[in-house]
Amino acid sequence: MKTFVQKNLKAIIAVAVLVVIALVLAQKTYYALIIGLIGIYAIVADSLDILFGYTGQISLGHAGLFAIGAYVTTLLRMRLGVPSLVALVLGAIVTMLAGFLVAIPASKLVKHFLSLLMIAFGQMVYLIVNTWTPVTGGSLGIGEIPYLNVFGLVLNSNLKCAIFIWILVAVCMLVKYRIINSRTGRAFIAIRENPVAARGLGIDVRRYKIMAFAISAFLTGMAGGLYAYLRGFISPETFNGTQSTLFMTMLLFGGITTVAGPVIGSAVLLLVKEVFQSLALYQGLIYAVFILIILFFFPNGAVGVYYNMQAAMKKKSNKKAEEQEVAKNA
């Protein structure tokens, strides 16, 4: 914990003023549903992070786990009158089962191989949900979700539920650092820098993928329960295939195998999709370039932007420093 807090200092920092200042500002139930939301994206964001960032396996189809999760919550608690929490907690572990089901096969696959059979997986979710009417409800969706009730605090307002989402959003990055500085993330990245000579120095290769689709996939699976309670009401529209654009292009944008990247991804893009609701039928289009930005500006992402201006001006300040010095002796 303390190691995590001094090596991320600054970047924890600079989220907890920004949330710190917004949940202040966000006194109307709008502004404290969007920073909720954004919440939620940066969860998937850094579930993504997990699988892609640290293990190179590409997801296009995050929507369908999000799906899962957020219909899985609400139907133990409309339909089994299961605990909002405890509905939560189950939605994800059913969705990391899923996820570890799905893993199986895909652990085989590289590369765009994988990339379609996570799109297949995300559309095969959504038709399922958009189809099986008497338990999803079809395309018109499940409403009035009760409110998420912890320990006795029933969150009735979006400000309430904003301020638990962003807890666990802390409790996330702080589990995703853990699993990155330990043997398991030590065999993550050794699988995406070279799955070859990862498997010839004894790692299991196809096991330790498993591992990050089942842990990206919890931390899907709770986001979708949050959001189900955030939003009290769930349809199929919201985890079709664009969704799953979004969620990469928000970790792309924010950038990877960091700690504020998927945060500062998910409130820009969040932002920029508020912004343009009117151009709906154009989201895909709009995602689409906001990829190209990043493939020919910004490869690193929004934070690595910062960490080039940083050494940039580390660099700067080196050479002024030897100038000085040269001087002084001359």
Given for the second form:
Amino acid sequence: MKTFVQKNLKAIIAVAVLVVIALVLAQKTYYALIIGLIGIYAIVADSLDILFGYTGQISLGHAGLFAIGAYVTTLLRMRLGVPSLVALVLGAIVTMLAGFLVAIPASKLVKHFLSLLMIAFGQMVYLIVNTWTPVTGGSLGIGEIPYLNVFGLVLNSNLKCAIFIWILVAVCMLVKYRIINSRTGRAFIAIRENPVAARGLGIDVRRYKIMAFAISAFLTGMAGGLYAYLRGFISPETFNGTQSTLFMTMLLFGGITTVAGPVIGSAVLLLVKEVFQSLALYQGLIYAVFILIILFFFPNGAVGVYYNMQAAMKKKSNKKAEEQEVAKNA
Amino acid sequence: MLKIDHITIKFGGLVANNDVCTEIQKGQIFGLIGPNGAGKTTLFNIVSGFYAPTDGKVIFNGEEIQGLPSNVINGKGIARTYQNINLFKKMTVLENVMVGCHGQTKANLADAIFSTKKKRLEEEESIEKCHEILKFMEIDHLSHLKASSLPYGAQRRLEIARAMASNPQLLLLDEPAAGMNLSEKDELTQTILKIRDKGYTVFLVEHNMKLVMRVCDNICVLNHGIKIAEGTPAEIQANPEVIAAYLGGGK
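May I ask for the structure of the form predicted in complex with the partner chain now, the form predicted alone having been displayed?
Next comes the full complex, and the chain you just saw is listed first.
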């Protein structure tokens, strides 16, 4: 029997190297911010993966959920003086309830009807935070959000906040892995693969779709709260339709139904976004190009490319071994 | 065990089943035959909860079940396979069967997230049970493969295995031999008899007469949605109305 460490040695080394590089880079505040953001978006992409990758329910309105998490957390913290960590959890719970409510009609829809509903939902949230000025500060947003305080430890720098975020990323990955490899996860996948047969085997399809929406909303809401704490400032512009597209692109680019996909997608897309910051106007165009590249060349995302390469190498080495065998025999 | 009581279903002007009555006894293999478009699969869809009948009752173990959603009907002890294979293609063979265990298992989301002892035990039990079923269906050696990569006959067997995993009392098989070659059909005949001997009641729609006549205890014949005959295989083979329905009636 191989142990966990032996089985995943390559992955563990890769992660360790990345952590060291990240920690070195993160000494600069700006890089620490980027690293924190990658973590936040990775959580959102993971949550989308549960909903879209595994359960097959498309959502182009996750920026709306992200906004609810960010605003509820911020408002609870600043207006009601709720302790910061409690506000983060409550923000996620409120987002989960919002996801639950959207899911009640959404779970009856499929494909393009569902995507239209979710686009409309994202747009509604965007309009509400943009126009409900007395509460949300309107288009000016809310600034000077206090630091996150984790059991007495004040996360008063981007680096500290980023470390906390990445701990949560790891927790999210574990939670996702466990959900997917359980009875619940199998029900999700069965619904994606064939809802008719799933229902015929005793799965309450609607209930599980709603559950997937709620889980996804909880994680996205939490990511929204983390975003508010990391940036210290939120405004409606962060939560528009482009952001929803960005989340989806991250997931698709990284690769759906994989462990590493959401992280890779989040990292690559965010770096592209930062590098082309001066071309802000054309960001939609850049995402479009990414989506086209994925659709045409890597339908399984970056992780899929890796697996394909691995399979090709294996084939090659097998062939070599075979040839050698033939040569020996001859 | 299952009583189909004056079932009628209309789709617009089309009457797919007209006043069909029949009864299946526990431990039987009951065949439902008829020419194409006779309404056999429609009747299956009513029994398994995919359609609600326009009129009439379906009584299972003394309980009216017509119009209930199919997931509830599955919980009551009826499982089915499909005419055009409906597997979870990207899941492995074992996972397909494990989805079948859904109604029999209880672990919830919290159990999954915290990987509780209850969940782990249940998972082990399901895996063991599913391997047993796969062995019974003689496809256990394929359990790690993707369902879509199986040969056609094995896919049909997997559908039956998946249905069996939900612990049904009544198993509805919709054309299990469709598309199979001769030797596969012979093996399937044996398997269906074995399923019956294991204690399941089988309700079978099938076009292959050789298979039907060999395995069924009782046969019901539909034509244009109307029941035209019911009886043992020997009686059905001698029935002039059935012969007319299949070969075209002379005047």
